[in-house]
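Have a look below at one chain only, the form predicted alone, in structure tokens format.
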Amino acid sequence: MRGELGRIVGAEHVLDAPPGSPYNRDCTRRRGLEGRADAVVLPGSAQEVAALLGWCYAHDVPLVPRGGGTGLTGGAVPVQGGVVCSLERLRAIRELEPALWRMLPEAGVSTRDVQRLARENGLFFGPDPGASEQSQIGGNVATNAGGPHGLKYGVTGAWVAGLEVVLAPGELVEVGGWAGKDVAGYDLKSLLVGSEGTLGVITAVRLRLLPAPEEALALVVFLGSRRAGCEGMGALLGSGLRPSVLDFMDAETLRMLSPSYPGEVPAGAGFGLIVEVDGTRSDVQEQRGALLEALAGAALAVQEPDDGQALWRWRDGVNGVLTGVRGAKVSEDVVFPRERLNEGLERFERMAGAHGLPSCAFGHGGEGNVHATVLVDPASERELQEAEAVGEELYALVVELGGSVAGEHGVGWLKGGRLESQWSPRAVDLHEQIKRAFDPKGLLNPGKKLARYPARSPVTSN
């Protein structure tokens, strides 16, 4: 194997993946979970990717698309072995028009230096989920990542024109394009969006940009319960502001972040916002007066801080603390209709309880999008079995009040089959029947993205 794809790629980009190999596994933490590559490619263009998927389809032999590595689904996970094809070659920026408002970058590209060179040209590009100096825009695209300002900006996928893709047996193809609008035919190029992989290979993004905001001003907002909270962000988007970020922590989260809070936590505070809000400086200036004058009465304090990346970095840092507190974590992401929010949000509290864990929620609260977390000692099998069943009840419950299991961090492996509980099942023979048109053999990633239940092949979780 390995000297046929040498042939393809050059022998140096063809590398083994012994157990523990990075390209094993992703940031998926839920017991360890780990695959294991026949072979990592690396191509250096999307004519070497069309001619490995070429080879993959002539000889059987799966195909596994990687980007950063920084999934939380085990999307990039090789569960089924095979090849992992990592695109972190593919890094040329191919096009950047700014007065067209337009980039074109290759999947390899990090979305920091996507971000960055939208700054550098006065534009802005609005999606930005985490770890972004390590995820790449392809992967991007492929799971349809999401982030804080997704409320305003939409995800990855409201910002992609056009895509170049390697479809099966091994054929390079655009959809989409620069056209201002195009309603020609299916519209393919979302279909591919947030595929995570099962449907093709994506080498190369056309993304739109818009100019810069002129400013930014971000609030913390403190409010005495859940209820008040809930209920805050709902006078919020009532009133017609549009911030381009509606964040929230609930109590025991607050509690767990307040000691490095850039500030001071009020007490008495159960609940906590974040709300920024952008555009030109007199814009700024009078959604900030609309944002306090929707709250006034509710909020225990509204901050305005000093230093916002400092804010940020406060915010981003949410994971590691809680992690922390107690070894290890597990948090699954789904999404409450925006009005049942609190009652998803205390449900689930009560289901944490009931199993005997600790747990907080936060996420962003204007789409419902709740990163429910409960607290485990990694080394306590009874709390990681716990655990799992709080996640199944906490998915149940999402299907029960008309919500998502899968709000911006994809399906992947670990929530293979949810789709089934969520959809009708004409839904779901639709969402098996695509998959079989782009990929009649299932060797592009293999085992994700399933909308029912899969029978679990072979995997190591440690």
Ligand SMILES: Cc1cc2nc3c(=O)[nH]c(=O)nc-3n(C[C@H](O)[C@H](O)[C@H](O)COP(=O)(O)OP(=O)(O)OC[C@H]3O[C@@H](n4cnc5c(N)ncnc54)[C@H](O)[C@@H]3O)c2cc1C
Contents of the next structure:
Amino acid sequence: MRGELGRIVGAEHVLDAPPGSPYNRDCTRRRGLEGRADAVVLPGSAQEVAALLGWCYAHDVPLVPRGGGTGLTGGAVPVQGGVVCSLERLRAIRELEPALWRMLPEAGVSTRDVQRLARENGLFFGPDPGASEQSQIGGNVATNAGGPHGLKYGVTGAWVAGLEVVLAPGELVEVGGWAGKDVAGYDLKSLLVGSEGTLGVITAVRLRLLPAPEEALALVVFLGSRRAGCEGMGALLGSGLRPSVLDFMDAETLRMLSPSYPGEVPAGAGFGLIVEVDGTRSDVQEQRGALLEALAGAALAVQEPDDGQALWRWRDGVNGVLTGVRGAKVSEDVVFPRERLNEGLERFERMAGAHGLPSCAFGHGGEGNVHATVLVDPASERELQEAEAVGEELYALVVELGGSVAGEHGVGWLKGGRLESQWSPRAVDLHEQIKRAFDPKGLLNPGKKLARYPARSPVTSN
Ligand SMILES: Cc1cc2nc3c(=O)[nH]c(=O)nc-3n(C[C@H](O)[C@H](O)[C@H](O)COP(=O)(O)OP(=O)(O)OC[C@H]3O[C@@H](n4cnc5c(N)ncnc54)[C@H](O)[C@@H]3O)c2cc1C
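Please give the corresponding structure for the form predicted together with the named molecule, as opposed to the form predicted alone shown earlier.
Whole complex next, starting from this chain.
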């Protein structure tokens, strides 16, 4: 196999993946998930990706696309072996047209570089998933990644005008494009967005950018309880304000993060919001006033941190801090309808308590997107099993309340089968037919994003 793959990409770009190799894992490694790639291939061009998929299709070998490996559901893990196709060498910016508000990066460009290049050219790229230095724009499109700014600016798919993609059995195809409007066909581009490497391999992305807002102002709002916090968010959005960020932390998250908070958490705080408004200087001041008015009476305190970057560093540190408390955490990415967020959070806390596990929740409150977290001792098999049981109950609750089993981290391997409880049987059938239409041999990232796959979450270590 190695010799033939070497003829496609050059022998030096074909790697082994012994046990423990980073190419066998992604950020689910803390949950014990590891695959076993037969080979790792690093193509240097879209044409080489096409030739590689052609070879895989001719030889019935699975192909697992890999971006930065920051996924949280095991999407890039070669659980069924095969070839890992890492896009890391596709790093060119093929086009950057500030006056036309657009950029065409190849799939392997890091999210951070896309954001930076946009900023340096007076433009703005809204999606801001938390591992942006390592994640790639191709991976962001493949997972339809979100982040704090999704509330106002939409998740990654909202910024995609078109894709260059390798489809089975090895053909380089363009879907979408720069046309300002295009309703001519079924929206193939949107099918590929969020397809998690199961329909094709993305090699380049046409991104439509926006002029950068002149100013952004982040405020931290502390409220006395979860109910007050959820009602405060409702009042804020109900008043007609459109913040660029509306993130929340529940009481336990706040408690664990308060030592690193760049300010002082007021006594009695039972819920925290990070609210950012942006626009022209005068817009920002106007929104600030409206925000204070909407929350008057509900808020214990509203703070305006001097150093906005320190605030975001604090927010981005949440995963590390929570993991450190007991050695491991199991965090599920789910969505509750916003008007049922309080009920969802309250019932989740009770579920975890009934299983004897400490819990906390944080996330993108404006979208009802919750990272529901239980803290576990990784050495306790019992606790890991209880965490699994909490997850099962949580996913049932999400469906009962009319939410979603996946807000932004995708389905990957860990959430296989969960969709079946959320969608109608006919919709699940269509999901599977779409997969077959794109990938008749089932070789593109097999076992991932499956609607009917038996659910399991191998949580075995920290
Ligand atoms: C600390 C931390 C914070 C995070 N915060 C957020 C957040 O705020 N919001 C959020 O949405 N996510 C977040 N994530 C999850 C993760 O960063 C995103 O899912 C990200 O989009 C994955 O990109 P990646 O390049 O690392 O993809 P990978 O992990 O390599 O792959 C993810 C999936 O996409 C597929 N894929 C990758 N590249 C391609 C390609 N070129 N063509 C086709 N398929 C491809 C893979 O097969 C896999 O199924 C976070 C992760 C970490 C570790």
